[in-house]
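Below, in structure tokens: the form predicted on its own, a single chain.
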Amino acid sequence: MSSPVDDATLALLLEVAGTPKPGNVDRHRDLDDLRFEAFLGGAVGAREGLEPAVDEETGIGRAFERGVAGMASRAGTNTQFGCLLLLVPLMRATVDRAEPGGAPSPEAVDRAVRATTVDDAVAFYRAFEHVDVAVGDPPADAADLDVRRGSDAAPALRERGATLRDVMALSADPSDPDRVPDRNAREWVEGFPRAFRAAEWIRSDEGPLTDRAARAFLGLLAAEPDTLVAANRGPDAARAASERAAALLGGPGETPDALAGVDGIDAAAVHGADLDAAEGLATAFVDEGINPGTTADLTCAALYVVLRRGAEVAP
């Protein structure tokens, strides 16, 4: 068996070389300001963090505030942000062996989130002053935990007793029903149900990885709006977004309804998935400046589960 942070580190490699990924860099195509080899150099780099995962000494959010320095160290931009929000919390997990082989579990990487402290929330908003990263704007009630705030946020976090789950909380649950979920941060607060219904979709499926990858992709981002659209573009634009990505599912007759949620989507729609259709799809999306980026966190995440439960990239 691969050593967690080998299998983190692949995930991150094979999430950025899986295409067509729609509206995301990948092997095949750049955006204007994002190579694919900067998200090469990321994945390196994020090993700082990676590493120190796995101890249970170190907290998560000191991991991933490493994680990202690193990364942006050697990207020289915010190439894997999200990827390493959601993999740090699954290599704890792995630590906790809940499942035979030592693979996360749902279980597990719930205890791992519930055990972060107020220290893991102030090193995760000193992570946001190592890169640009596009988030919306908080609750109105908590105004004084901006993100954005950086270190500057720290005393209002101590004050509030608010651990890096709570953070989390806030952004999961918006109190305006318009607006799109941050997918990431329900992952935290529910036991990650897309990652592992991601890894499931990869592994029943055939064919490299990387195929597998981006029909993953394609079903995520038909389940659910991504959070990263809705915070460039507005929440109707990641709706039709989700729309155009949910007629490429399935056989003729066959397409899934959008926005169902991952349970609503059926591996045998994720598997028909066109990939040579999904071309034309991420021409437009680039074209359009359509990026969900978090659909590619969730999918990296789902990348790391399926390599722990045994997946090859040997044919």
Second form
2 protein chains.
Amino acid sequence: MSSPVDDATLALLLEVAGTPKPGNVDRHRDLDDLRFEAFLGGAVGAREGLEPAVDEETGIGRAFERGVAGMASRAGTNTQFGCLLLLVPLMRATVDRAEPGGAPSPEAVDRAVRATTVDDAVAFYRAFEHVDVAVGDPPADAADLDVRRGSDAAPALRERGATLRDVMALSADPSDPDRVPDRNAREWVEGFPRAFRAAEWIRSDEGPLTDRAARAFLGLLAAEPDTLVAANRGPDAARAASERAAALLGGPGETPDALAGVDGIDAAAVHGADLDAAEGLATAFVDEGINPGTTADLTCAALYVVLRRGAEVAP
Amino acid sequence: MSSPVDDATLALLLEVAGTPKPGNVDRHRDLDDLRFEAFLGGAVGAREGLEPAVDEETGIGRAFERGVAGMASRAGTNTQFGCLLLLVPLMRATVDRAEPGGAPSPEAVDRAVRATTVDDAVAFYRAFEHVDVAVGDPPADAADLDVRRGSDAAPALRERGATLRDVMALSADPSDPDRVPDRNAREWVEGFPRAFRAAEWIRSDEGPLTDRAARAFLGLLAAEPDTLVAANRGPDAARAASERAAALLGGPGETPDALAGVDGIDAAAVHGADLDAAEGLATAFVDEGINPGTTADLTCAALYVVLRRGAEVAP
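Switching conditions: you have the form predicted on its own, so give me the form predicted together with another copy of the chain.
Below: every chain and molecule of the assembly, starting with the one above.
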């Protein structure tokens, strides 16, 4: 049985190696200010947080912060902040005592998320002091909880009694039509439906894991607007990027609806994704500055789940 | 201070990511039967042996065997056998009590090699049972020590009282004109001059580490015939491959002599290597089935040394 820490490391590596992942660093593309080798360094450095993620004595907020610090120290930049935000609760769920099966379940990860405390929230905010992370504005009534405040937000967190799950619930709120709800925060609040769904796409697909991950990336991008694209380029640009990804899914004439959510996209449409055509989209997105980084985070989370379920690299 | 285990993992990852490394799997090339993702799996799985490599309670032969077993279990094939053979003594030298500087010295790695026992030799032979490794024939008077015998060679090893260093000395013997001495075995016997020399090439170079590693690979290949090419294609083919690598070094008109050994190649010639032209050699070597895998092992060892000396990935 492989260790959850090794599987998480391998998920980080397979995620960045999957190609093409339009708009992201991948095996065949660097961005102007972000290189492939930085992701290799980030994956190795993140181990400082992956080990405490499976140690129930350590809060998952603290494990996350240590992972981000280790990643930033090695990579010299932010490479996998969002990946770690999803991996840490999935790893804690992997060692859930009620389900000693070796793979995380939606129920176990929901328990891990609901067990978070105010201290976890404070540690999460501290993590933003280690790296620059592109984020949108907080809701108007929660300016004191802007993550960009870092440790300065601690008194407000403690006064409100806000757990890390509470903080995620704020970012996941879909009620404001001017904001794209954060997909990573929605994973936390909703029981990781995207990660588990994409894990199924990958598990039932064929070929090398990096190719399967690239197809799952397109399915995840097609399903919902990417949070990072929305933060950097606005909600309309994010929706347009998803529509362009959807056009590459399925066989001829079988293109699924864009923005239908992960449950609205069949595994067969993902398995039929045209990776050759996706090369063109990858070039276009890089040229246009469209960087669907949150979709890459979800792909990494799905890879972790499918590795825990026994998926293996191709020799 | 980074951990030796993490640095060894990162060296394995940076080695395979360096491109172009003519004839080898690299960031941009798979071989027919060997994929990039298998190397990612191998790097993660090898940790089982990297951790005992820095634990003085464990023999380095046993640490090596565990690394090979973990690598093979994850990769499903032989990806980094030779890399591990060089990394393990360099890691043991890193924790040498007489030199607590954090980076291995030639003296400390020589001490680590000279401290090997017959048990280390037996464990080394056992490692060949975990994977298929391409090797040449042993010297005529040592057929009972053919590594392909695996555990069956244990009685002969014990009867001869052969330590792991003794076994390496047999493979390193340059006295037989029909055999190319094994470069990895020569590293063991000679105090790792190639790894330390190439580490200096990398340290004094500029640009991303993966590019610096690719240039060092060309310098190492130019310096001496590759053992794996010699084993698979014969000594003449190995020498011809080195001559083609030498032609890519240096600026115009400054091509150094091929086969002059690592001390015969200036750092400036390595830094001036033409990676664009090396792309053509990479395509040619793959087409011709020329696979300089031992040179990749040496590149990995050099990367470990230079990481211990503080080299960092480029953001």
